[in-house]
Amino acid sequence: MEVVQSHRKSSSNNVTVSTLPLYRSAPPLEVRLEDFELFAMDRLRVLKGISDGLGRGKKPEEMEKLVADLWKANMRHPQANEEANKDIISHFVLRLVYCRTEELRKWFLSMETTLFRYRFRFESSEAQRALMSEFKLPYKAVSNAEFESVKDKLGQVARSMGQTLASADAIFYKVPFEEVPELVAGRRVFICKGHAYVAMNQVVSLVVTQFRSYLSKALILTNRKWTSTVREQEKDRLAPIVEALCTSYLGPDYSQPNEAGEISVKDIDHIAKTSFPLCMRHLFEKVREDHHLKHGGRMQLGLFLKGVGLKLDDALAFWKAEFAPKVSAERFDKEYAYNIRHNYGREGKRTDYTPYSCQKIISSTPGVGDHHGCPYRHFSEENLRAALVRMGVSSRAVEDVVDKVRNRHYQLACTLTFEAVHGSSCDAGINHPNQYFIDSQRILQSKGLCLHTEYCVIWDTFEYSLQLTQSLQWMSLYVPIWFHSLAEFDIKGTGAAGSVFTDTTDGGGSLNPMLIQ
């Protein structure tokens, strides 16, 4: 295994050793299957956090703090001397996971390179030079005489970036300009006769280029070995873990309703409009429109509704009622009821199935006539724009969402939609449809709109606004205060069967006194 030690100076040669491994060779260690998976999931949390940060356009200094926090939160080990092993093992496990397709390789390469970049910056100057020597880079520091000859030019470049030129004892490296493309593209280096003068605080670009090149080749070789021998040899042991890790959901468990409590069939129409993510809202609209969904759509929507608190009896009633125009009660009981009970753990192996995560939904492949999947990935741009407009997303926010979709940041696109619809930031990002629902309900509750469809009256600066809600008990606390003055204020709302108010011809609303006791 590659030797990884803490920063220290060897007494014999006074050389600093870095804690940052280059992952040149896999560790010849015996790893428990439990650690094999857990280490990989911890590192995956770091990489996905980096992906979210980049997608949200965080500045370099913000990314630096984010990477440090993610690493500290996920990659520590109870035994300090095992942290280096965890680092190396988790990298090679994920290399195995993400080597299998071009898309997976591209994502892993980008995230690992970004992680390496910021970890390199955390190293001391001595450790950075030690890492450069490990890459066997054939570049020597610029001599004092040459530095003086280009000092003015280097100063101009520094001032153009709002910096000052370092002192004469600063270290610069003279390298072929094509090896530091990002510095050249950003006009952050002085170029003379085909060579770029790279300051010591810029060598990260040089080292990262080498690291990326090496890792890219290593992923190809790993894929060849995986497909030719390892996958077949480990088909009953490692292969299932490896194939599942890239779509693993790493967040909270939404198999049981928690903060959202329970909902009933009569609540679904309202909460679908206020708190369903686009993927679930689309399925709900389609089942209402077509009175049918194929298996993939029923699984995706059904498990989501289970997670937000729809009980088994209500789920059976909901699907039976929606399918009724096309499916007889006898046929429903015979062909569909079993699968619904199965999802709730009442049939078959009694497995209590969990709602689908964003990653699982994004990676699905809907066929002709299917409506499940992720709209941000599977919709055409035209259909996506139309769907966003129907959700009430502003034209400017629509453009931002579409921009994220074009760059394949589907979860960030959903996050931007959430923020546009609710007028509130979501720094954690959206990673699960049920998270979207719970966060939505929390925001609505903080604004006085309450969970689900409780009936509540909200005082605005200029007027009363009557909102559809569910709990008459909550409202009854406030009825004595405002009921006698309702005639003095404009009451507005949308009438519904059994609601506190009914529509009037002028588009306003009037109270239904039968519901206020």
The other form holds:
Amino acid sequence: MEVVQSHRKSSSNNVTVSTLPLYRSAPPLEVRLEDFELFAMDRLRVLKGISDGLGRGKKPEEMEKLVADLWKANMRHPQANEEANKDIISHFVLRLVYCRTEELRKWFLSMETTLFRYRFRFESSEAQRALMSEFKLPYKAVSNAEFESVKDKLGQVARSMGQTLASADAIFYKVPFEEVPELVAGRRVFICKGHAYVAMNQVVSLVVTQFRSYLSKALILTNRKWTSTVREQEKDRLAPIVEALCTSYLGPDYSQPNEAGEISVKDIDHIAKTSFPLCMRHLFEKVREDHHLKHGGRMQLGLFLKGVGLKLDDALAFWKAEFAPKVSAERFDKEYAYNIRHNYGREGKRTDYTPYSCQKIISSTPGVGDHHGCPYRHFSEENLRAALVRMGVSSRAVEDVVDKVRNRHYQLACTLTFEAVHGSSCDAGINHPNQYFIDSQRILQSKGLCLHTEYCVIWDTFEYSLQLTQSLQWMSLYVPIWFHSLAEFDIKGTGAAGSVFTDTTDGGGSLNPMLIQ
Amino acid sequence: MTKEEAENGRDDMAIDGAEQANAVPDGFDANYLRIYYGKLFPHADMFKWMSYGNDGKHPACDRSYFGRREFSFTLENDIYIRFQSFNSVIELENSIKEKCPFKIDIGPVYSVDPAKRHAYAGDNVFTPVERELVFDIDITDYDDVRYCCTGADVCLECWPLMTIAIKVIDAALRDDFGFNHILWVYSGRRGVHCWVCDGKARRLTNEQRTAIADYFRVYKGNENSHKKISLPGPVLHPFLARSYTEVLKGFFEAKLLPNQSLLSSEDRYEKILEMIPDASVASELRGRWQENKRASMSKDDINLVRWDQLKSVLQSGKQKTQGIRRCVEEIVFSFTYPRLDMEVSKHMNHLLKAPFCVHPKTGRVCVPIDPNNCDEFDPTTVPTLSQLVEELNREGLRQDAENEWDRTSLGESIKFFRTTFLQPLLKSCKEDIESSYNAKLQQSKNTLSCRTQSNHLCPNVYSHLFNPVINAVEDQN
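Okay, that one was the form predicted on its own. Can I see the form predicted together with its partner chain too?
Full complex below, order starting with the chain above.
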């Protein structure tokens, strides 16, 4: 494979062809502490908007518009270089915030990659080519002779996607299939003997893959540096901001249910009827009916119940009893108990798994014999209608829900179901099955029908922590921050601000990078 | 003499009591397994395979390679031990003979010896670095389209579904992805496994493996959705089109349709009619078939007749919508297209049963399947443990303990394994090791000669050669 000619790169250094940063290294900039947080919150609004859009199953054209709107609304600045700075600074701040756990990293990686993808698509093809060379992508343009020999197949692939093959002089690139996993997965390229033939307009995928893999590694490095050195030193200044930024936007992850908010096995039947979202009702009904669930279903329902407050011992008793007609107690202990304990963080690497959010559930792929996933997405219309009627949804509301499903707005469909069942509106929309449960219990409690009042406490705590975050915006200590490459932060203190160096200073005020090895 | 021996005309020196011992009762037995591991299991071949050429004398061989591979054993009483590793063929063989595992699984090659994993702390230090690309196809995933058996049973009527799967996947792995060293293995009861062993395949990341698995995935439903295959677009991707015309269509029409009587009775043809998105078309066909329940107009199989009717209705020029025309292919795909277990292929650390294990429930050996002759493969005649032990007994005592498998039904499988898979693989590995070694040698020679030159010439050139990292950093900035 040829590496792209270097002359292109030098010309792009002279002329600013593209405004899209790659976030390879942070430029040396001074940032006010206020801006530190404000920029990050603006960018977070963009990322959260993207997350919502993806969760609602928006099509690529809709996402393109959404990204453009979000960026315009939150990240614009009258001066172009200020805008670029905000872009870069906000990205690096959010790296700090989202590097800290695997789940946060996954979310951030996913949103930033999506953001990058759509911004890349807006760029001119000149700019796109320049960016490709930045990534040093080993691609090779297909010669005319070779193009002729595979033209039929290329045309077939294009038509299979509802497109037409571009004119005879269309540019195709030949790359090892490993470089374009997204295109391979979607069968959007012709592959022959290990080579994928990528159209110019698919080049986005190549670039995005590179961006993603780079950012993924960078996040892990950032995490190491944060936990090993920076967090301790910044515990009074940056650390509280960083920690608050995260929780205020992702919402509670329901991994630590309030101690008092327990449920016992005998309660499950009742709350399943009143407060479970459809996905969990379905799984629960199936367990009752079949006395079995496949792995995907056990995970989805099991973690949900954990979030609802089912303790490990009760969970083991529940599953054991449900499976009893098909699985002997011995076999249960051998084959299933381990996994349940694993879910509660008592085995293996002791990860305390968090219940799945709607986004995760919607994007799962149930196969033969599975019952997990989002029923709004996977049920046939007939089955969905029947299920909704069983939940007590009026026929008028069923039509509305079905309409949402046809437009692939699965979470909105669930929200409408919630509203129909409880007779009250849900403005925030449903993003998480445990949220559905808590909201449901809250409403029932206010009507005197709830089992435990403690669920409302969880909700209040969340709202309280949101207020706490906003008060941090009033911290206006002026401290210049120097960013060094990758994830290192060189922080220059102004004496009384109290920043700490590991190295010697050579007289007041000059910068000494922290040597983080 | 027993009847058997009389038929064979054997003139054994066996006395009466010992004759009974020659007849071996059926079933899986731990003692037979011990004999199997003692005389038949190809320890050395497995070692050679898993070493991928690193057991040679070449200076570039990685001596630690085999020792970093994880094996796991399932012992009697379902005791399961993971992270077993061995540094030589002798260690491997002795451990298997001693522990006599009911099942042996093979995991990935890790960055460090799995037995020492606790010595390393932190993320990404103990991590898989190589692992074959594997696939697992299980016939129970086809339960909704086969009527002859369910669950763990398999017969010659439904086994061809596996054959079809092998053909489709094998062709794609070779023609589309360019892989060469592919081993298909019978799983011992109801399915097949595939091991892709090219270097490129072993070094694939989880993301790339997922992409390949997704490339192969077509089936996306479960019992809650009616249509489980959706083939949008005016034409099919070349891979799907080729699979359809070369394998699936023929098999469906000639074999599956008549053998499983897919259209002969109402509840069966309803399942197919459900897949037609246009209710009026479906009811037109339904009407015709309900009329013809008793009378059959021709001698031809009723399934074939009705299928022809279905095709002509769906593919007639009258049908406007794309979805209707495509329905025929969707039906064929939903019955015949391979259904892979995605989770097996996606992760490097997934453990998969080793070839030549014996399945504890059937006693059958997990023998390789020739993808070029997979039509001939018959799961009901695969050698069983008791059969092999009996064959060994029949041969009597011999002086040489080498290659005892050659005197049994297992011999054919082991020879096939060696000639068609192992030898070409090892040859290719050896070539790879040598060529990458030579490349490195060449590279350092170049650097060396430049250095000697530059000492006399320009010191700046010198620094560029020895500090390429700095160069890259400067370029980036």
